[in-house]
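One chain comes next, on its own, written out as structure tokens in the form predicted on its own.
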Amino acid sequence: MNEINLIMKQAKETLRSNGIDEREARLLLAFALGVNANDLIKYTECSEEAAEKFREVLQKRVSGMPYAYITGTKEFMKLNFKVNENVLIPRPETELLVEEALKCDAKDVLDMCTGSGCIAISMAYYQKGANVTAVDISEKALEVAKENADMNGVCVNFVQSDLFEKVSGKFDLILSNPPYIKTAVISELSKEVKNEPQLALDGGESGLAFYEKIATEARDFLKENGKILLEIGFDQGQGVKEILEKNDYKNIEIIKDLSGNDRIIVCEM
């Protein structure tokens, strides 16, 4: 058997050194045993099976795997949510992405770039009544994102298509979260974000690119008077401004994040 309190400490020790919060410690021990980490406080030995598979997780985690891939699960909106490296992990400023889009109450969504279908699940859950439709090219994202849709038991439309090119039908709302960070940035991100799809994280030369497309092409799939909505870099609010003004949408508004800064871009037909 193996004492808890000592292989904790020599983790923590592991993590520090490799720049990684100390209190994921207890997270991957309790995933390693088998349990909630608040029920951590009654063990105080774990045995040689539990504690090798605890050495297999921490090791992934200083390897770079992102915690979330590890446990291969991700809250979102308060839902649960099956991720893996087909999918960008959920993050919680989005959560503010379905919040104003909640607000719209809108029957007709879609969902542009959905990943692990977090967007478009949220919405199918919380906006009764709703029709979604969640778009992705990758064939590996959107098998997880069924797989969500499952497990929180909501109905959406998915569409493989490389953005509108496969979809029919008109929307009250289109929703994203594209990939925006600039390809020249991509190799000095974090070695946990760098295990991400690239195809999820690269939004080109300018970081602009999927702006430009959606704002191009999303006119032909919005009713009259329809929204978009997208998720923005903390420092794309103005250059996503330009390129819908460009276009024609009006009524443009920039939403910041908890943090102050710019996350999400309103505009409609």
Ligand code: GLN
Contents of the next structure:
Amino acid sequence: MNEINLIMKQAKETLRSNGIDEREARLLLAFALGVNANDLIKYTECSEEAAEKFREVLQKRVSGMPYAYITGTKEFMKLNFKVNENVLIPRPETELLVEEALKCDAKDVLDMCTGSGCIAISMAYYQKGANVTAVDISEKALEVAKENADMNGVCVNFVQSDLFEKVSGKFDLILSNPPYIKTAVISELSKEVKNEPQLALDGGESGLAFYEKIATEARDFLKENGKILLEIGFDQGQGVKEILEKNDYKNIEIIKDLSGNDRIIVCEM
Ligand code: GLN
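Now that you have shown the form predicted on its own, what about the form predicted in complex with the named molecule?
In what comes next, the whole complex appears, and the chain from above leads the way.
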């Protein structure tokens, strides 16, 4: 038997010396033991098997695997999503995109580059009566997204497609949190982010490649007065606005996130 306190102390040191917040030790131990973190206080000892599992989990975390890939889940819009290395981990900032999208009260909704499906599934869950289509180029991401739709009890029409290539129909609202990191910047990202799919991060040389493509291709898939809502990087507001203007979209508006950074851009057909 192992002393939980000793294990925790060692784990905190390991995390700290690897530049990771030592508070994760508690969460990772709870995960390894299969208990709720708030209940850890009740345990003073654990089996050798559990200690071994904890060592494995710590090793993964220290090697740069994000916490969410270790536990395999991430909460988004108060819903649970399965995540693995085939999908981007849903970010809290993206909840703003969903909140703004819900205000539109749109019936036919498309989520481009759906990844884990977090945006599409949240729309289907919170906006009863909406018909939601979700698109991704990655078959492996779509597998995860489909599981997430089932897990959350919603129906979403999934399409494997390179952007709009295999999409049909017209939509009131097109949403997307596309890959928007400049290719050259990817190598400078934290090891955690580098563990996420390159495909979900890489926005080409300018970081704006997907906005360019979505802006040109989306027109044919929007109903009259249809809207587009896109998540953008904090420094991409002006760049994406120009792309939308060039493509004749109207009523372009940039919305800031809670940190005061440009985060969402909205426009109309
Ligand atoms: N739409 C998904 C998300 O917001 C995936 C985005 C992506 O892969 N770039 O998390």
